[in-house]
Amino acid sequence: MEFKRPKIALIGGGQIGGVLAQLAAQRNLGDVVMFDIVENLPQGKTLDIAEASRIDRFDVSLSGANDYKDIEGAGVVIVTAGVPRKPGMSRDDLLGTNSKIIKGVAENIKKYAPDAYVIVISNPLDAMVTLMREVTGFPAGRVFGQAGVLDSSRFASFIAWELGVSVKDVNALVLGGHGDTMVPLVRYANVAGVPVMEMLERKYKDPAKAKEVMDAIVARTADAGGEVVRLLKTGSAFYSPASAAIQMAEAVIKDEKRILPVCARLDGEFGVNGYYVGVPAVIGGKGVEKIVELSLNETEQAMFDKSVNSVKTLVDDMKRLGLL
C-alpha cells in the first residue's frame, strides 16, 4: 500500500492562512492546500512559501484553490474564513457577518472532508465551532477551537517578562470563553514548579503590588488580541493563533496526546452542558479526546461561570437570528 502523507486544508487565504501554510510546511506537516475566494490569492501565496522548501528544508506540497472540491480527502481543516476585528470592535461584533460566512464553509467541509478534524479560529470563536459542529454534524471530539493555546501563551509571555526568566519554564493556564471574560488562573501559574505569585512577592517584597502587578498581567491578557489590533489599526493578530493553531494540528496529526486548553464541547466537565467553552484537553489522534478537569476555587468558578454565560448569550443570539 502506497504512503501517503496527511492532507491539511486551511480555509481562509488572509494573515492567518498564509503563516499556517508556512509553519505546516516548515514542520513537515502534511500536503497543504489552501483554499480562499479571492481568485490565485492563494495560488500566489503557497507558490511563494513553496520555492521555499530547499531554504527551509521541507517536501511537503503546497496549493492554492479556489474551488472547495480540492479540499477533498484533508484529514485536518484549519478555519480562519471570517471578517477580521477593526479598531474598536470586540470579537462578538463580529457574530452575524462570520456566521454566515462558517456555515458556508462549514457545509462544503461536511461534503468533501467528511472525515477530517476541524480546528476553527474564526471569532467569535466559542460561537463558531457550536456553529461549525452544529452544521458539519461531526462527533464533537473532531471539532473544537483555538483559543486557550493562545491566551495562555499570551499569559506565559507576560509573565516571562515581568519576571526576566525564560518562558519555557513558565506554565500558564487561560479557561473559558476567547473574549473579555476569559479566565487566567493565577493560582495555577508557575515558573518551572515555583509559584508565580510567591515570585513576584519576592521580587517586590509587598503582597499587595505584587497583586496590583499580577491583576495589570490578567487585564493585559484578556486584552491582548485588542492590543495587537489597535496598533496595527488595520488588522487583528495572525502570527500567534497561527503558531497556536497549528501546536493543535500537529497533536493530531502525530497522535501526540497532548494537554492544551482548547475550546471544546462540555457535556458535564466543569458543571457545563452542551456547550463549547475553552478547558483543557487530552488532544491526540481522535481529537479532543478526554476534557481534564481541576479543582477551582469560589473565585474561579465565579469567573468561569460567567465567562460561560457570556458564550450562552452568543449561543442564544445566533438562534435567535435564525444562524443556529
Contents of the next structure:
Amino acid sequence: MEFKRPKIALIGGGQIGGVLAQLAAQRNLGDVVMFDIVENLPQGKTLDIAEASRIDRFDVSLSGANDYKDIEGAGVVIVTAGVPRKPGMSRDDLLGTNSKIIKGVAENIKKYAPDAYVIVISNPLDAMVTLMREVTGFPAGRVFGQAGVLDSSRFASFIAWELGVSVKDVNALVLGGHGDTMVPLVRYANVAGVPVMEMLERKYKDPAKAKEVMDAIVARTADAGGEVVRLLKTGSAFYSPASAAIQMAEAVIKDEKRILPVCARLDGEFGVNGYYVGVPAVIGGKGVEKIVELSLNETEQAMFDKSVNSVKTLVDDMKRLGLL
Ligand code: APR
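Since the one above is the form predicted on its own, can you give the form predicted together with adenosine-5-diphosphoribose (APR) too?
Following is the full complex, with the preceding chain placed first.
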C-alpha cells in the first residue's frame, strides 16, 4: 500500500485563509489547497508560504486554485469564504451576503469532496453551518463550526491576564451561539482545578468586587470579536480564528478525541432538537463523535435558552428569505 498525506482544502484565501494555510503547513498537517474566486490570490499566498518551507521545516505541499476540481480528495475542508464585518456591524448583518456564498461553496464541496469533514468559520457562524449541512446533506457529525474554541480561548486569556497566571492552566468554556448572547460558563471556569471565582474573591477580599470583575470579563468575551473589528476597522479577527480551526482540524486528522467546544448539531442534547449550537464535543477521526452534556443551573440555562433562541431566529430568517 502507498501512504499519502492528508489533503486539506481551504475555501477562501483571505485573511483567515492565509493564516490557516501557514499554520497547517508549519504543523505538517497535510497538503494544502487554497481555493478562492479571486484569480491568482490563492496561488500567490500559497507560493509565498511554501517558499518558507526550508525555514519552517515542512514537507507538505501548498497550492492555489480557482477551480473547485482541485479540492478533489480533500479529507478536511475549512470554509472562510464570505465577507467579514466592518465596524458597527453585527455578525448577523452578514447573513444575506454570506448565505448566498456558502450555498455555492456547499454545492461544490458536495460535488468534489463528498467524503470530507467540513469546518465552517464564515459568519454568522451557527446559520452558515446549518446551511452547509443542509446543502451538502452530509451526516451532521461531518459538518461543524468554529466558534467555541476561540470564544473559550478569549475567555481563558482574559482570566489569565486578570489573575496573572499562565493561560495554560486556565480551563474556561463558552457555550451557545457565536454572537452577543454566547454563554461564558463562570461556574465551571478554573485555574489548575481551583474555581476562578474563589481566586478572584481571595484576590479582592470582597465578593461583590470579584463578581464585578468577572462580569466585565464575561462582557469582554462576548464582545471580543467586536473589539478587534473596532481596532482593525477594515475587517475582523483572523489570527485567532485560524488557530482555533486548525486545532479542530488536527483533532480530526490525528483522531485525537479532544473535547472541544464546537458548533454541532444537537438532537435532543441540552434539550435542543435539530439546531446547530456551540457545545463541548468529542472531536476525532469521525468528526463530532459525541456531544458532552453538562448540568446548567437556572441562570446558565436561561442564558443558554436565550442564545439558542437567537440562533433559531437567524435560521428562521434564512428560511423566510428563501436561503435555506
Ligand atoms: N467562493 C470562495 N471564496 C470566496 C467567495 C466564494 N463564492 N466569495 C468570497 N470569497 C473569498 C474572498 O475572495 C476572500 O478572499 O473569501 C475570502 C474572505 O476573506 P476576507 O474578506 O479576508 O475575510 P476573513 O477575515 O478571512 O473572514 C472570512 O470568516 O470569521 C469569518 O466573519 C468572517 O465571514 C467572515 C469569514
